[in-house]
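Presented as structure tokens, the chain that follows is alone, the form predicted on its own.
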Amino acid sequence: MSIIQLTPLDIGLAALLVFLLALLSWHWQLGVGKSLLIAAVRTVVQLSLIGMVLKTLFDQTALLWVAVMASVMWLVAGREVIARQKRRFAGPWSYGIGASAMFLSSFVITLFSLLVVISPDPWFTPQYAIPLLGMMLGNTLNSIALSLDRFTHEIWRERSVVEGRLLMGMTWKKAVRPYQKQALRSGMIPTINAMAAAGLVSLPGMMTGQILGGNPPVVAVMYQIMIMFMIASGAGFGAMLAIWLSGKRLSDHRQRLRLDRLT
């Protein structure tokens, strides 16, 4: 089965739909038309550049360059976690919490998959390592960002309730536990929905890509199942770690609510 090559005209026709959507958003005064077009331009530029970088990287298969690429992806993902947070931690803490949670979830699970599950030779083969890490970081990023935004927003909005609970003798852990649960639920629901709908409502991205690339559907299914389990684990563990770190940051050794640490 031959692969159908797309031309710039084909991409332009797809881009026309995004432009029409931006026009409609301006007509409805949604306030997202400019952001949509900027995001579309960034998509073209960033994916074009990464395509050239990956071509060079795939030709070399050097651990150093794979590590550099992975580090850049991780650092940029840490920035994206805080980009749309309504309430952020002051100083470098917002970036640090998100980046740390992604590192300890995405990197660990990706390494586990490369060393134990897939076992390519060598284990850092970029054709496997970079796409797997990219999918892990992207989905973990979404989960952490949603959880953090919900948690800090709820703590800020319900600050009088939290302080009242602390004054009544509750520990910090018990006082904020309901808000942590809500935040984690918000962060994990998109991943759970994606798993529940896979195959019946939607064909996930990696599976679709492999099928379009000519791989047998059964092989694509096996890879997609593995990826979805990895994503669910990474998103859940990452969100839990981020919320735990946030809870520690919003209190002190006297178990007081420290809203001065939010901006």
The other form holds:
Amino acid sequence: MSIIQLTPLDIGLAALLVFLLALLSWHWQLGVGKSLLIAAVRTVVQLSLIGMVLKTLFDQTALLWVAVMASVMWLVAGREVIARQKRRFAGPWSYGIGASAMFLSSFVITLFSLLVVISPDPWFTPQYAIPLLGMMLGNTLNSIALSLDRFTHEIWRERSVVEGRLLMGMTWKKAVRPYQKQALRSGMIPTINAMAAAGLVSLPGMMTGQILGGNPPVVAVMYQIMIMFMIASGAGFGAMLAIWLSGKRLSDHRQRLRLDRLT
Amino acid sequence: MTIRFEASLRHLCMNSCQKGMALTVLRVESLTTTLGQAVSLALASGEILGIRGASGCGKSLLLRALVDLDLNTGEVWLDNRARSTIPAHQWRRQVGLLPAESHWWSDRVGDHFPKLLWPDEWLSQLGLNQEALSWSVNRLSSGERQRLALLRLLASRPNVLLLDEPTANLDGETTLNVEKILLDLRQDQQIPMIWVSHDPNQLARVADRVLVMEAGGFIS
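In place of the form predicted on its own, the structure of the form predicted in complex with its partner chain is requested.
Let us now look at the entire complex, which starts with that chain.
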């Protein structure tokens, strides 16, 4: 099956729907028309730019450029984790926790899938490396941000209880364990739900994309299963690291609760 | 359940030593809390030190600093062992703080007790019974919370007691019962205590000496 190329006219027809929605929003004064149009313009500009970047990158197959691109994506994702936190850590810890969790969740897992699982030649083939990393970053970011936010929020809210537990002679580790468990759970649930619903409720985006791109469904399904396993483990490991680091940072050598380290 | 606390070797020794000179159990040197005034004091075996002062003068902060719950400077010794050489959680087991407001994390009262060992008469003296342990935490009144928190602390058998308004939510009779339990404990086991109270009459009843606090430090 050959791929049907989309023309600017096709895009325009889709844009017409967005315009219609914006018009309705104005008519009924829903207040989302402006942000909808801005977001639509951003989509066009950002994706066109990334399309050009990817085209150049794919033409070159140079490790250096793949590494630069990957690093930029990783650093932006680290910032995004922190942007979603209600209570952030003061100083460089804030960014450090987000970035290191994203590194483990996405960088390490993508490297593993490139070197061990898929093994393209060369291993950093941008057609594989960049979309894989992008998918890992995009999907694990949510879990990590959720877990971290839940953990700091719970500790802040339950600070007297945490101190009550410390007063009963519990170690810091034991005193905060219930909150770490809760945080990890709330971060992992979206990923677990996505795995459980895959194929029944929704056709995952990557699989749909591959099928539209002309690949046989069996190949698409195999890739999707691999990706979902990678995302689940990346999200889990990343959230664990983020929660562990935050737990360390929220206490000190005398096992005190150090909320002063949150802003 | 009849379980009597047995005096440890340390307490036996102290009882005999006390004839001559009271042994210092807790020694505090230049302890500075977040309020900024350095506090030094010594607590002898079996001594009850009363502390009073206006609200916000730093009584609770001093107790929190003693158990290393807030940032502080200075040093504290328990039986000549420096606090800094003892892991914080072990320190808090030995120097037990009863905060003015108690905190609970499980649904059932009994789940908060690391050990269920105490003399029979304590429950009845506190106006409680064995059933209290199966109660839901949500149904506790403030007075019940306070009595159960005291029981929880005593059950973990600390060597020093820091009591922050231990009878603030209790009626007259229960207050006297709590005082009796604590005074008996001091009598039998020579456990020293720091007792913070707003009530000068209570401190006159229980304390060997009373210090008055103002803005983080002692004035008398």
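What we label the rigid core is the largest C-alpha set whose atoms superpose within 1.5 Å from one form to the other. Positions refer to the first chain, counted from 1. The model shown is predicted, which means the values in this text are computed figures rather than measured ones.
Relative to the superposed core, Arg42 undergoes a C-alpha shift of no less than 2 Å between the two forms. Once both forms are overlaid on the rigid core, the distance between the two CA positions of Leu241 between the two forms is under 2 angstroms. A movement of the C-alpha atom of Asp10 reaching 2 angstroms or beyond is seen between the two forms when the two forms are aligned on their rigid core.
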